[in-house]
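Next up is one chain by itself, shown in structure tokens, the form predicted on its own.
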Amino acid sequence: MPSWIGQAFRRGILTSRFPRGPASPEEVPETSRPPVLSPTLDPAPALSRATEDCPTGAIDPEGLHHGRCIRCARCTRQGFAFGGRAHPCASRPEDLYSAGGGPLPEREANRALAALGRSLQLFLVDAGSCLACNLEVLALANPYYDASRLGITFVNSPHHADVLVVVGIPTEPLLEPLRRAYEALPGPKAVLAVGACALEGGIFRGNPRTRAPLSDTLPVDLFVPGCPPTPLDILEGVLTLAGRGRGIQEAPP
């Protein structure tokens, strides 16, 4: 027996148990969770100092916009720390804003495709990314995350899709292809914006020939923040659209 087959038998099944079981600490690393300001600090001066350090405008003197956060960790010098409550998706960008830099309140997300049942087909469009979000989205098709076990598959045509998954900051040459891809989806349909670039422009926010946020071009049903978000964050977003989301719960270490 070849050695790699023997190793596979010894290891057993390695596929993630999420969403049937909680996510492992390795699947939801601390740096994938949102930064939170230490409750022992006076928010006003800490936020003011962090505002000057933040390269994407995620922090202002009043709070933190998680849709713009790229997890650069500059704010940790001003009293922020990673490890807040996971917030894998939101129906509105304003739901990703935490006043005072504290944890986000729990909110009910939109379930746009609940009537479709338990099978979802995804069509991925890169509107102008660094490829990080692409890799995290496509990881759902690998043997570890194995989204097909949940009835979630990728298709090669928007005509066969239920969900348009968009990554990257929308660039001018791709605005019309984005609209055409959306129009080609049969109804009911939904748009999932993945990553800080699609949400608010990320590190490229304000650059010429870009048109952020994506919601200015398409009707976005759900936003998944992160730079990049983890595969489980994205999976939770897809399941939420179908009315099957459960929230990212981390197993104890």
Given for the second form:
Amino acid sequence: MPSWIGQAFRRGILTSRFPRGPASPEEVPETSRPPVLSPTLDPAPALSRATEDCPTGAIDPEGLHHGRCIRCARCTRQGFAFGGRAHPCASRPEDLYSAGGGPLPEREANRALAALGRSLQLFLVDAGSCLACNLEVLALANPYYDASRLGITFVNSPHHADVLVVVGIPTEPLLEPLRRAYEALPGPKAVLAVGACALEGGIFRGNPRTRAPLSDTLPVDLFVPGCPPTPLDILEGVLTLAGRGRGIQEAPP
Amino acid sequence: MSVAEDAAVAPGGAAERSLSYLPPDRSFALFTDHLARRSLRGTFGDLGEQDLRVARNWQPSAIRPWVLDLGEEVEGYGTFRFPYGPFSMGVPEAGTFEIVTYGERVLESRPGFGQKSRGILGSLPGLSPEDAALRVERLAGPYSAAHASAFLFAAESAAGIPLPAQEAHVRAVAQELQRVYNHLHVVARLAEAASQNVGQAQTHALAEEVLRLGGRHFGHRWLFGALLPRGPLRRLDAPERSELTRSLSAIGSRFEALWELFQGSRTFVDRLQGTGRVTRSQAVAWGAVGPVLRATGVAWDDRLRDPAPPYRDLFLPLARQTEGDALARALVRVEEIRSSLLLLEQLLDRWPGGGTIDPLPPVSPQRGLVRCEAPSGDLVWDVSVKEGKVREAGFRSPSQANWPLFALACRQSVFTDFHFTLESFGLAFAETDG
Ligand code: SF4
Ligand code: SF4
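Requested next: the structure of the form predicted together with the partner chain (the form predicted on its own having been shown above).
Zooming out: every chain and molecule, the one shown earlier first.
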């Protein structure tokens, strides 16, 4: 007689070793790493060639803004490769800028809200996303990431939440609901901006229908770049907010 | 729980003011255009009057411009309306529904449009098809492969550019992979709504494995950029292809084991049976597409009826049910998980060595119109290209076609049915508003 319990046991433990142990290669797909310029190249000409190719304006002749990058891989033809340290997140968007296009420096200074404690309730709001970011955030609940083992759960009302997780580029009609959702959170509260759209608008930056960046509307505490960021990036972001982020180590391939 | 909970219920109240009106994007105009002239008539033979009725009704209502109005009176003594959304419980996306009720029964649940409009269509003219495709695939992340390939096929048809046969295969592999993901996701969400905790966790895990296959073989879990001619990250050489085949067959057998358990679960089956029913005549009259249409017994699948390459050479069983309820839609999706896995096996097995495929014939000079079967139904992209740049573009997404049916399916239901109906339709505001 087949049973759910038997089925679940047969599958064994699926859950990621992160954050206690290293992440598996499956959890870190190629595009989850930021692009970095090959150290053997002369940065100035490579950057200026890549500036023309980059569809989001993430690359300028001086460097690369990881918050804008949508990991489209165009710049891989100009000497960039997806080789940077996985999962940078930053309290200030400027910290995601790498002058010269090299890897981002390690930053320890991310703002953490120790008052959030060990149990975190997340409320997801969509400011105008393509849905991929939403689904990556919600994937934290699946057995592969099982965020509840770390005290992270999703709630259905902003009134019960500690962290407002915002995805997507703000559209005009959603600005007011966003503000109201933020006001509904009891303190202490934090805002986590997830995805290139929520950071600076991603590929839609400058579109007249939208109101990027999100930080003009809400006080963002932490930015998680990527288009979309992987569930592990988001998990690391949530842990960083609570002062428990330690970066992601990767298992050797 | 809705953030707009304090909005007034009376017409003209705060609910209306809180959502500023956005003029409908061109997709809506194109949609009516297609219905009247091409899509439905081609699909179902001569529907004449009914086509026009659908077209008329899709016009945003003059009184509450952002709410879908089916043009039929459901309200009566004692009914009231309240807005549910935009950040509503259990709906992963922002979107407002106007619920018409007299307390217990939901008389109608009308989706409101325009809140998520990111102006994507408006930004396409003037871009090269490749730059435009980066925006098109982000219309709706879970359906990115369908949008990107329909758009690219249409642009190639407009410009008369032949396509390498291998690229056509890559597009089909990406689309089928995403179909498996989406159908698994819907089954998991239905299980979640029916409180099947182990079942939903295990199905979500399978869906995650499909995303990881995307990450492994296309460099991106949602396949963004993977279909572009310059998307350099995909790895589908012979050893990778056989590895992908093996992983997919493992996913297939794990899914069968899970589905056997779902079928034996009375709670799951009972909860879906009879919920959110759409009749066959409603489906045909209002222009339903995809699993919603096939669940009412209509045999229509673009991959069979109007196949773009390489589907014409592959064996594909048609999934069909007759009841039209949430269970029938779930069964269609389950059948399609199986048939997509079968298609993937054939696609990976018969990898073309080289050669090119002629572009699809343009509908008029420099204008390509391509239909493809996205996970939730027939998707149309209409693209005109001039001197290598997009001149005009429009689309009709499966969500746009199926919203009226959703509103009909919610009629006379109770509020707890709402999530079952919504999830079983697989609708996205993202690809409705554009
Ligand atoms: S991967 Fe990022 S930096 Fe490189 S071209 Fe694309 S958006 Fe620009
Ligand atoms: S950041 Fe990328 S994945 Fe996230 S909502 Fe924007 S387009 Fe979609």
